[in-house]
Each structure stands twice: as C-alpha cells, then as structure tokens.
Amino acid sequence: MTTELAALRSQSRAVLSAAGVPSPEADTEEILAVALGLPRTSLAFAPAATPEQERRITELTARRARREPLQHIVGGTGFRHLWLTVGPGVFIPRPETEGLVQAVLDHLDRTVGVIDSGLAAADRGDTDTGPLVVDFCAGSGAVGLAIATERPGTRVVAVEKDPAAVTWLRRNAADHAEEIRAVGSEFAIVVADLLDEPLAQVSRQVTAGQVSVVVSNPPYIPVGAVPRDPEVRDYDPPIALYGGRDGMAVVRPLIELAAVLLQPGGLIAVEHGDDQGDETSGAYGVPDLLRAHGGFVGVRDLRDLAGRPRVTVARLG
C-alpha cells in the first residue's frame, strides 16, 4: 500500500471512528476495495489511488460515516457461502441467521438423508421426490437460497409479501439460479401475506401435509421497542422488523400454518429475539406458543455463536 493510500485509510478509519461506526477498521478496508475496484486481500499492493477515486473513498466514507449500512455501500453481503445483492428495501441479513440455516441442514441429514451433489435429482431425473421446505418472511433470499444451493436435491419455496423485497428476492434468485441446478435443487417465489389467506395463495406450490421443512426469519420486535443501531433503525424497513404489541403477531399465524403445511415429524424454524426463547425474563416467547400449540414435540431452544438464545425448533407430532 503506498503511502498516499495509507494516508487515505487513516483518514477514513478516523472519520468512522469519530461517527461512532462500530467497526471502522474493517469497513474502511471495504471501503477502500470498493472504490479501488480490487478484492480487499490485494489492497497491501494497491498502487496510489487516482483522483477519481480519492474522490469515491471520502464519497463512500461520509455515507458510513451517515451510518448508511455498509452492505448499501458495497452493494451487498455474504452470507454463509453467498454473496447476496441487498440495498433500499429489504432486511440486510445478519450472520445469527446462518444458524437457522444450520438447523435446517441438520435436520434434513437426519431424516432424508445426505444426498451427493454427483447424483443430485436433477440427474436422476426425480426433481418431485427431494424434500420440500417452505421460508416464510423470505425477504432477500438469504435462508432460502442457501438451504436450496448447499442441500442438493431439495426444493424450496420463498414466500415474501412486500413488493420492495420481492425485487431484491428474485435477484438474488437469479443470480444464484445456475447454482441452484447445478445440484439438482428447484427454488420458487411466491407473493403471499402471511397474514391473508397464505394457504391458498401458495397452494400451487406446496401441498398441505406434504411440507418437510417450515423456517421463518420473521419480525418479532415489539412495535415501541426501536432498536438502538441507527443501521437497523433507519434503514431495514419496519415490514421486516416489527412484529405487533409484543412481537409475536407473525409467528402465531405461522405457528398455526405450519401445523396444516408440514407431514408428521416435519420441523418448524424460527428465528427470534434474545428475549424471545427459553429462560428469558418472564417474556412470553416462541418455544412457549409452540408449546401451547399442542401439535409439536420436540421444543427445543437454540443459540447463536454467542450464546444467546436466538432459533427455536420443533417437530410437527
């Protein structure tokens, strides 16, 4: 890196540091491949950076500064083995989400079975036989188009109701589609409110009792609960964050779809606040309405890398 570019990096690490960026150092580096058009691994030889492009470094840097998302800046952000296209719209999707994912993987090795990619179905010619998985609150994709391009043979359906995400959903759909084939899964989208008659909106794609998977990453803030991160605050649309009085006004309804959706022993996935699983403070969360449902065994309460409680699992009886 040449000096005048070290110079440069300086400055813009000190502006996001004085903004209040939580991670200035790794955001400017983000910063800096993106206005220099270089993976951030070649910034250490990067020539001496161009007026133009001096120019887009402290652009850049003010919107972070601003505490405009960094994934808006950049265009977008990996998740798990993907990189997906976020921007104006949609949920940016957070790292804890990678978990759910991880439940769902796990869950179907155990009851489907580990299907090699060399014999995916779609060479096999059974593209109707693979497990089917429903995400609901699909957003940009994320969930859904990892489940689908690291478990091959499975066929997901993203379910998503606002217009603004859908744009983003599809593509993200696209861009991922030759991966999605190339180990023999299906990945479809479906406009449908959860909240309005969804069943029958997504009938076409998916048969009541037929459904071997049901995951959510849905909005379960407390309307009044603003979050304190002005990235979160400001930016992520309130479609996606706010879930009613007490945040649990998605997941009821859903709650009581999968139970028609999935076959016996199907599992239901869902993401929710810290504040929202087991041994919390009182908080009348998402293992306790699977519970009280009646229908599913097996509650079970997982954590993130940190160890907060952040996914619950059950199993349709």
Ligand SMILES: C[S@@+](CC[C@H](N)C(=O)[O-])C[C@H]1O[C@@H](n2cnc3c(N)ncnc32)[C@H](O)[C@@H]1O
Contents of the next structure:
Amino acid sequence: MTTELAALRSQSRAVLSAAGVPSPEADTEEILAVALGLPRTSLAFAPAATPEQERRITELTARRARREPLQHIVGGTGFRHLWLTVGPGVFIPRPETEGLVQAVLDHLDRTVGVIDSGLAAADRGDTDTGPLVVDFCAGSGAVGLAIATERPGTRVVAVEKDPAAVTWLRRNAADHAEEIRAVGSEFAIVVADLLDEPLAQVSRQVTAGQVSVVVSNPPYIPVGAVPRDPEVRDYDPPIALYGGRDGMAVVRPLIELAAVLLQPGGLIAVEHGDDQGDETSGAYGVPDLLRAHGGFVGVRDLRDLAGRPRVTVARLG
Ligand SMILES: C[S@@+](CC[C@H](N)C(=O)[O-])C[C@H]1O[C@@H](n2cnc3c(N)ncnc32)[C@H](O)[C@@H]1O
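Now show the form predicted together with the ligand, given that the preceding structure was the form predicted alone.
Complete assembly follows, chain above in first position.
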C-alpha cells in the first residue's frame, strides 16, 4: 500500500515548523526528494510513496527536527556551480562565501590577462605559468575548487589543518579532478597549521613572493560569541568557527604570511563577520589590521548581497 505524498509533505512540514526549523517548506521538499531518489522538480509527478519511502521520510524529518543541518541529511551542498560533499567534521560552505570567490576571480580577470592563457599553456604541456592562488583554511575546498574550475589555467594550493576536514577536502578534490584538468588548472592540498610555522609547511608548493592571490575564509567568531542557530553551534566544528578572544587569532598570522607569499600587487581577500568590517568594527576589524600592517595598499571592504560588509581585499604594496 502507498501513502499520498501530499499527506506526507504536510506532516513533515508540520514537524519541522514545530521544531523551529527556519525553512520548513524548502527542507521538506529536499527530504522528500532524497527519500524518493528524485530531483525536487520531479516531485510533482510522484503522487505516492511506498512504505519504505515513507519510513525514510519520517526518519529524515526527525533528524532535521533535531536541527541536524539539511546539508548533512542530503549529503552535500551547492556552492557556485559545484556540488560539494559535506558531513560531520567539516564546515558547511555558505552562500556569503561565493562573494569571496567572486572578488578573487575579478582580480584575476583584471590583472592576469586573457582568460584562456592557462588552457593554451596546458596544451603546450607547460603547467607552470598560470596564476598561483593559495586558499588558507580550505575546509571542504569550496573556495579553492570554485576558483580552479571557474578560472582556466589557475594553480590552487589549498591549506587546511584539521584532519577531519582534510578527509572531505580530498574527497571533493577527487570528485572535481576531471573538471579541473579539463580547464588546464591544478589543485594541490597541503596539510598545515597557520599558527605553526606555515611557511615551512607550504614551501614545497609555494615560493615566497610568487603568489598572485591569498584567499581565506578563516575562523573569525570570538570565543565568547557562541552562535544561536543549533545547526551552526552544534554541528560546525569549533575549529572552523572560533578565532580566539577577538576572533582575529588566525587572521593576524594570515596577514603576516600573505605579506611574505604575495608578489607585489598580489591580492589578499579575507572573509569576516559583518561586525568586523570597515564601518562596524572597533579596533579589531580586518581592514584595520591590514592598514596597520603597513605593507598593503587599496584596502577595501566589500558587501554581500544583503548589503553587509563581509570581505576585505587589499594588494601588497
Ligand atoms: C570557516 S571554515 C572555512 C572553510 C571553507 N574555506 C569554506 O569557506 O567553506 C575555516 C576552516 O579553517 C580551518 N582552520 C582553523 N584553524 C586553522 C589553522 N590554524 N590552520 C589551518 N586551518 C585552520 C578549519 O579547520 C576550517 O576548515
């Protein structure tokens, strides 16, 4: 016997609403799609669920009602044009970070010449000519993989400390290896701690003074400011969230390192909290730190689609 999907849909929606899930409608759709093994757009053509599918819908709904992130339940998330596999132990990439990627792509388009130069180099078997981008605090690989696949001929080095995150990073890099190769880009992973002689650890892949872009979405939440959403507080790894007393414990060494690695005119692009930008910050904003360093010029704070300051960019003087 089958059960009408409409009944299961409203049941699941009611359970998620009662649990305080912020988007019960959309999450129900995703859960139904996973349970039925269909794309969301095809749900309209599936009027009923088998007993096994119904059991699965109930189970997945209960997990979401306990505020387990939807991305863990469906096994991944979209980021720009990529599908990234995520689960326990790795930070879930956020839509805000897509703006960080765009800032890097805009810089490369402005400064590194024609977009297909890397492809031409790859055809010649010359793999050492494209711009070099280092993605510190790489997590699932969202930032670095988006850049490597969207900007032909780019060499990306992704640096991550946490072994749990590195497992997901390797998996996503393998999943997208063919796309990276097809556009003449390269992607390498370095397991290293930004707080523990990172230069020595990245020096096999990266030469000081030759990097075009240092990009990072580091942990930046002050330890005392525990996030309210259970999906973040209870499921994102603490190492991905907290950046010491003022949130800048990883950003400070990142800036020092960027000053050593970047070529003159090279870009640093750092994501930060919306209270750590130009207008809203006190002494501990990312723009303040970059200006105080003295080695960078053109420090600018960029806003996300909601108008909040989220990314600081600057060039090495
Ligand atoms: C906010 S997450 C960003 C992940 C990914 N770049 C993204 O945007 O989805 C920060 C990442 O930094 C890593 N991390 C934290 N401290 C680090 C350190 N000292 N050295 C290297 N990576 C670090 C964490 O493990 C986590 O994966």
